[in-house]
Amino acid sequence: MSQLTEVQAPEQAASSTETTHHRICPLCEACCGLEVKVRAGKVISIRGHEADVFSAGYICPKGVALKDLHEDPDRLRTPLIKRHGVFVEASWDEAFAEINRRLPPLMAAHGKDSVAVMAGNPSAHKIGLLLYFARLAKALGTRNVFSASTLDQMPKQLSSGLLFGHWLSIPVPDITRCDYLLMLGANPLASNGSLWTVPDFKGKAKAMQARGGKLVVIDPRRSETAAIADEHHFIRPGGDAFLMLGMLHTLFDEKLIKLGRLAEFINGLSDVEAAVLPFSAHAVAARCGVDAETVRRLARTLAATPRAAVYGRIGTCTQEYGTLASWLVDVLNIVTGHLDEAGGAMFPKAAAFAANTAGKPGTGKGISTGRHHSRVNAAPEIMGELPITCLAEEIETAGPGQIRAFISIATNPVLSSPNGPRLARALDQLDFMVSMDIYLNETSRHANIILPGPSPLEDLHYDVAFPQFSWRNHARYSAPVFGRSGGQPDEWETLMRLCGIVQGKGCDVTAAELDDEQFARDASRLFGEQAPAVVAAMGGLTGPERMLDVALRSGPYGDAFGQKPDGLNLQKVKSASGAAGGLDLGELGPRIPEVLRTASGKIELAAPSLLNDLHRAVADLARTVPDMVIIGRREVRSNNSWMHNLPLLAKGPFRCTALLNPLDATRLGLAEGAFAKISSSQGRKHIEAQIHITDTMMPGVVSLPHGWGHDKPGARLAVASERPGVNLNDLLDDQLRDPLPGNAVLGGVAVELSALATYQDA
């Protein structure tokens, strides 16, 4: 044996050494640590970091598979152009120089509003995306803008914000206290949460249990954690809010109100329960299927426990009343006296960018809504964005303030929306598209020009919105595990030069100094004459990091640019993650009044809008209800459309299955793996999808998992295409909406079914 390979040599020996690196997960809401390995500049093995003081060694299959992400051939590495029809790789510098070359003009031509912008649910855990899109859109001036929270949250931003002033403003349970969590339409096993980031949902709610607690889910589906629950109950599609609605008419009815110390601070009680006269337990229940007895029986142990909470998310927000819905889960915690309370409903208080931790304590402006609304089919702007099923008919749409451009950033609406077939259409229509994703995917195959971000393995991690919603107070910070190669900017950077081409100044001029510019100018308008300080105080940080800085030092934490030493800063951040596990703030505390944003400084219990929206239940109360209706499902191995091309999580049985409940198959004349084709009520669209057959559905309810469909030509997702499945969204009405956020109906919606051919090979 030769010396070389007894002794390595010192370049090899170097190569080969392992390193440990510990990075905050961006594939979920639940934002576990991990433990990456690396050696030879290869990811070896990826575990939950058990000294994390967020997540404590959790980890779910999507954090193993940032391995397989970072490593998929199929991930953008470099910038597409089109070319007669096919995309070729270009430069940087030739990207930058094509949409210079053709964005302004177009805008000169035809107005800020001819050009669109969306952003995608990736960009929520991408700090650099998320800051800097809110740059683009102000640089753009454009009311054409979108993301995806008309596709699964406006219903809650919009009703938090009413209540409470602003738009985060979302309390969610103190699980770690709570005796009683009556859950709706969530599934945290498999999403790890949804607006309520909470690693280990599951050994939560054991703990719980095992102190005596008790955990109620209300699903069409008898879901993952229907299944550990203590009671389930199925409930209609759509039923949420008249099952609520008539649990609150209970409370009132059988005088079981307690408002506790938030007495003070609450406006519109009695005008609550006026409103709700028409909805006893007995009239709500054949809507809601659920019987009145339960009905009740639910909100009288609701406010018998001292420590309790009702939550609710996707499938209480996807539906017709989504927004009475969210209203509702948040009045029965004010009105049982468990909201704002240990073991209730608790508003988290994060350490950086919670715009209720700043300003004056106790009061301000609220919200505003419609202060424009889309140009075809005048639906109002809520949170500064639209619809995103107004896009397509925007683009189709001549005339003044037509959409002629699209910027998409990590944005997937052709699966993601409903009637996909439609988007994807107009977008073929557009004069110009530009797509900042990783892939070239469904809608990104539409574009003149696709900008790849890096891997998140290459880029630091901060969670900005996160921690807002997080079951515990926190701050953590990941460093970048790999470098870059072949040119690859930061996010931020690409979207600062995006800002610079809009605003006329070309495609040479950098993004720093477009960046301290802006920086400038908002440390001017934040601080006033300490600006200047501000700025020095930063030393030689750029970008996200520079902004992170001033957010923690100015935070509820912080050290207030030195004059409270013992505060947090980046620095300080910085070196408590990593091995240490980040810094621990504590569990969550009473916030009321300190919270409010409200211009009156109470919560506003019964705003006009809400109110005025019951009429049009009252109305549905005696509704036929349809044979038939579909849902959608959330899978532990996938997020959304984008993760189907992770060989780690695609490989195992095919999921893209249609559940039903064995009494409807008999009906219909169905057998397990048997080939079903599934219509819209009215017939006009329809597709086909593999049964599996189950008791876990409710009669009545059909369900398929969201995001699925990849077999579009022109996408390049190998491992994706091998079995695409089918896209549930291809079957909804893109002008079904719930009528005050805009939000889009993806659940609860009329369909038919019937056999086409059994089963052979998924």
Ligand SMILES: Nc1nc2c(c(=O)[nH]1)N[C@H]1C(S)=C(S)[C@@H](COP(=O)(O)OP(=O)(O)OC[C@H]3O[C@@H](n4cnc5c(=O)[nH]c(N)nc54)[C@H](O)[C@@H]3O)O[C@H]1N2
Given for the second form:
Amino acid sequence: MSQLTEVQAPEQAASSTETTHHRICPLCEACCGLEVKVRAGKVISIRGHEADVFSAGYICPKGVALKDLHEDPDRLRTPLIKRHGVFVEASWDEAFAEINRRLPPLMAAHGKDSVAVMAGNPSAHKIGLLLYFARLAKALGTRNVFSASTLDQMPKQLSSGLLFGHWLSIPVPDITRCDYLLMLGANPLASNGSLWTVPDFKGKAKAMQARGGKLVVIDPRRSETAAIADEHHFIRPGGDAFLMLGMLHTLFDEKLIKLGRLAEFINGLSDVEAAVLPFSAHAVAARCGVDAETVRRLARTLAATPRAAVYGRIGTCTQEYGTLASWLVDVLNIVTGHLDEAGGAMFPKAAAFAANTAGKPGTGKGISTGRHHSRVNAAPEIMGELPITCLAEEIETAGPGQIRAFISIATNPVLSSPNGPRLARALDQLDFMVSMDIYLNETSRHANIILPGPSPLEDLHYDVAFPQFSWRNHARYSAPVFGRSGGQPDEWETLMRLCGIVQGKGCDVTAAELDDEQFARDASRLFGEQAPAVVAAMGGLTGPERMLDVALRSGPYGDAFGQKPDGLNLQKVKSASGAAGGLDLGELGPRIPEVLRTASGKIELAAPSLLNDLHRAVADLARTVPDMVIIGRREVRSNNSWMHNLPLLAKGPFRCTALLNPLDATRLGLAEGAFAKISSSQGRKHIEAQIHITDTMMPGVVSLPHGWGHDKPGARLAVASERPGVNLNDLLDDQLRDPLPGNAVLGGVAVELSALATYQDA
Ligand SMILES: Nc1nc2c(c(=O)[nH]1)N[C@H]1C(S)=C(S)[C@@H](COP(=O)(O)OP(=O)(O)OC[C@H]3O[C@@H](n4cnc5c(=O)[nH]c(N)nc54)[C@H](O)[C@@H]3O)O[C@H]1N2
Ligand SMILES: Nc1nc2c(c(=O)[nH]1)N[C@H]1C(S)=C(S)[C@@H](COP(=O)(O)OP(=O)(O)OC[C@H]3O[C@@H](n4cnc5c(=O)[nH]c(N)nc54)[C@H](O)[C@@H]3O)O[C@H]1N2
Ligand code: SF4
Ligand SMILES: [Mo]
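Structure of the form predicted in complex with this ligand, given the form predicted on its own:
In what comes next, the whole complex appears, and the chain from above leads the way.
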């Protein structure tokens, strides 16, 4: 409906003249600048923006598919309320009134913890969701806060917090000056990078190779990235910590430790040396599946190359030893003198919102965890959250603090979280559920009310998170391409309205009023006596733009509200964005000790909790390897669980296939294209997936992408349901967690494969 009557932005007028707009893509962490051409209210083309200072014209097919997303008839344009089991369209007023009727009484009767809230992956890409989710969580006052982080990077956040004092102080390879990049468990040619915002990784890797640099990939699959690497080594899934322990042992053993400039800022080196004694290259080889000589050679090359970096990503996080592996990536960089050095692993310096540029440089409070625990499983709180794999049991288990209502925000955990079917059943037991989502999908179908967000092309954009992980420092802003119709609010406004409701202010108070109140409170907390001046300086700004202006002006490049006239503010970033391509803030520079926020003001190399976790690894050195384990993968034309409804991306070969080495296929009697039964090792659960035989797989490992299984009744995904695929997470166990951060174990899980009697079509 509404896309035909789209209200255009004023500059487009209603005419059929072609207009050009510039928009940062919000779909993945690469944050590419796009050029969008529009005529008569319709997108006519999307391509990479050549003049973008950060992405220089790079784009992938998902960026082009923003047109499909904008026009998707299944994308929700109005709230839905479930009445007698059927979703009916409702006005925004009706939707908020219904929430106000049901949620506050439930909280009054059962307490704050009876409401759970969860933010999913797209929240990290939307300024309104990212900045205002925290407000809603605070307004709810519940301990039951969840996010996709515990399906993803929480191990890295924990290890970074322990090492450097802040959860988001995560160094990234300085690729343009690097000569040796050792990459574990990442496939940026498919994912376009993660915890490392690096559009056109391939181009940058090729440039590195052209100047003699080497890319080495460690992965149980010869991935697209491994295929362009100078070296690729298979590793047993979950073996990364062991490989890196073997490398570290070699560095100590062969006296290759070089701390360089950082020596005076490091605590705990000798404790690490003692702790790695059991992990000689020889001792770890069988466990990680990399031979001892290769383990030693990787260590020696890393130590001997002046400009080198180790980088690990999702494959190293979502596994049994995710936190140890994440920690070891940084330890290797540190003890070989590559941290905080040009061409090594460096800390970006974001223009706004980076906690590691706030407060007193070089010191802080460090991090703490376990301030409370989950009710059923006693999983420790981490970064204010509980592990998402605790959600189902917290809904199912009666008693004080039981979850009875759930607000899901831009997340689809029925597909993206292990044991999706259990979670789906649990969601049906809730008294009340609100979903902020742009689709009626596998998760939002369980809601009583769905509140849609605008299309990305109707939304302003500034990346809050990703400049903190960027290959180069920058600041870029995008204005909306289209106006709105149908009273569609911004998502920050929806979140503020929900805040008002749960605070007992009812549903008549506007988002702007609530936001003004909150802003005044925040300003006085942050700026004390200066607060009135700051509030006045913000003039007519509201919502996320006002928070952005404050963050830019008080940030490391800021104008300090006029005290540094050459500094940045929102107006300057806006003028430098759009066609001009954004502000380049230069290559990464050294930040130690200034970036540190540990209590000691040092890098804490040997956090007791991590050294303690090494005992688990010692005990596990001799574990027998299961015959078959499963891992995940990503594909360029897919994005977690939700872009399979866009025709441009959905076309082409079927992607939800299980990749298997020829040796395994022969052993199991599986032919190319056959369907196999994949069972969890306890045999309780199984899925059926089509086999593709390829020697890119390590023997004993099967690879299946996640985010599929679009055959659930009640979802409204016409294109995706044509080829639904199967859900890897139907198979995985929600009780399998990396103990320290409670992160889900999504890879290296034992499974059994067998041939199905009949052949089917994909
Ligand atoms: N087995 C396995 N499971 C995995 C992974 C894996 O590697 N293997 N990866 C994990 C990782 S890294 C992640 S981050 C999680 C992601 O898991 P989720 O956090 O569940 O994220 P998505 O699957 O991307 O689903 C995003 C949801 O947001 C909705 N959405 C999209 N855009 C918007 C918007 O602008 N506003 C609103 N309100 N909603 C929007 C979509 O319709 C969809 O419902 O999956 C995890 N699950
Ligand atoms: N096209 C596309 N892009 C995406 C996404 C998407 O779904 N599609 N999702 C986005 C999200 S939410 C994230 S978090 C990022 C993730 O970005 P990446 O971390 O680059 O994720 P993947 O592409 O899944 O690559 C992970 C690699 O780890 C390997 N692997 C699996 N287990 C192990 C192991 O135990 N050890 C080692 N060494 N390797 C292992 C897999 O074979 C795979 O090649 O991608 C983001 N970008
Ligand atoms: S790589 Fe693709 S999806 Fe990611 S930001 Fe760039 S265009 Fe968007
Ligand atoms: Mo992710």
